[in-house]
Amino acid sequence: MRVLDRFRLDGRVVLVTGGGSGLGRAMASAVAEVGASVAVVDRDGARAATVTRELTAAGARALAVTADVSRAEETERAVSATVAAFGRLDVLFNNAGITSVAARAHEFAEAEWRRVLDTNLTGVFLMARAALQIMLAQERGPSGLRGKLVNTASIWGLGGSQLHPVPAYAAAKGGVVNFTRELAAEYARDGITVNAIAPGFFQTNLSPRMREPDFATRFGSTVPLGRIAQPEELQGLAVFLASSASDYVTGQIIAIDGGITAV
């Protein structure tokens, strides 16, 4: 197989949570471009439908699913709908997430803490559980794999924030980091790889203030490369982790942050 062919996803089925906007939208577009059938899952059904129409217009097979990943029955329904439409599930981008209010821990409301962890950590578990049940029942491919999970962590899951306080977000993303490693260890012999992307500062709907020039300049000044990233800059890494190019990679947390974690 030629090197570039290893990055193709023809015949593969990919589910992207939080696929209606931001990084999830970029992931869905990237894997569709290299041949995958894509289930775009988002709690905002209109956004999911918009992305699906765009992918279909570009020639991809795509499905829109409305689901809240913090609800077990909805994660199971999203996976079932994907398998019903496309026959299998090869890759899960476990990407859906929310931000939290900026408050220090002694001022942080319990309800807000639970809201953030319900989506950003429990939601990752619920989607992984639903996807793993399907993948474990599938036949192994040529490389011995049955499927791939790609979780979205954060640089704030690798260290604390000095820019503004995010105790719940950091705790949840730190949980995603070690949950990724745990699943990688548990399921490697079953032919399922599990990795995580740890984004730095990106201009997305999740952080609308990143579009404000003063705010973006403040955050960009902390980045060794000197700027905030665009969602499309994550697409190459997403395709790598979904494709056979990464078949021997598992248990890894890959930061894409302009060098923040290097200093």
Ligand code: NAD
The other form holds:
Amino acid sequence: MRVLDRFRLDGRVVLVTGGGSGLGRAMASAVAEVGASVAVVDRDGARAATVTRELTAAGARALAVTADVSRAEETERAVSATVAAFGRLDVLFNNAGITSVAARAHEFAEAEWRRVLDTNLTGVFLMARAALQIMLAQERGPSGLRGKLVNTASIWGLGGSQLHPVPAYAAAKGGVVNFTRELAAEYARDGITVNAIAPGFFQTNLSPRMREPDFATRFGSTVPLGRIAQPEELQGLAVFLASSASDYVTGQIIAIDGGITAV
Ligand code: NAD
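Same protein, different condition: the form predicted alone was shown, now please give the form predicted in complex with the named molecule.
Complete assembly follows, chain above in first position.
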């Protein structure tokens, strides 16, 4: 097979949580562009529908599903709707996430802690559980794989934040990092790879802070490459991890951060 052909996703089915905005939207459009059928799952149904319309207009097969990843029954419904529409599930981008109020741990509200953990960590578990049940029952492909999970962690799952206090977010993303390794070790012999993307600073709708006029310069100045990133800059890595180009990669946390974690 030619190298670029290894990045094609023709006939593959990809589910993206948080696919209605930001990084998830970029992931959805990237995998659709290289041939995948895509389920765009978001708790904001209007956003999911907009992205699905864009993908369909560009010639892809796409499905919008309104679901909250922190609710078990909704994660199961999202996966079942995907399989009902497209017949299988090859790749889960476990990407939906929220930010939290900036407060130090000694004054952080318990309800806010639970809200962040519910989506950013429990949501990742619930979606993985629902997807794994389908993947384990699928036939193995040519390189012996049955499916791929790609979790969205964060550089704040790899180290603390010096910019503002995010204890719940950092705890959840640190959980995603080692949950990724645990699943990779556990499911390798079942033919399921599990990796994570750890983004640095991308301009999305994640936080109101990102809409402040000085966000790009203030955060960009802390990055070795000297700038924040746009969501499209994550597309190459997303396609790599979803495609057979990465079939021998599992259990890895790949930072895409302009060099923040290098220093
Ligand atoms: P975003 O707000 O632009 O997009 C997130 C999407 O997820 C939204 O459409 C939102 O409706 C959806 N969502 C939130 N909670 C949900 C839930 N419980 N169920 C279903 N959908 C839900 O933000 P983004 O920056 O694209 O964030 C995507 C992921 O990337 C998150 O996990 C975030 O923590 C992570 N991340 C982002 C950055 C960054 O700089 N933008 C950096 C590191 C990690």
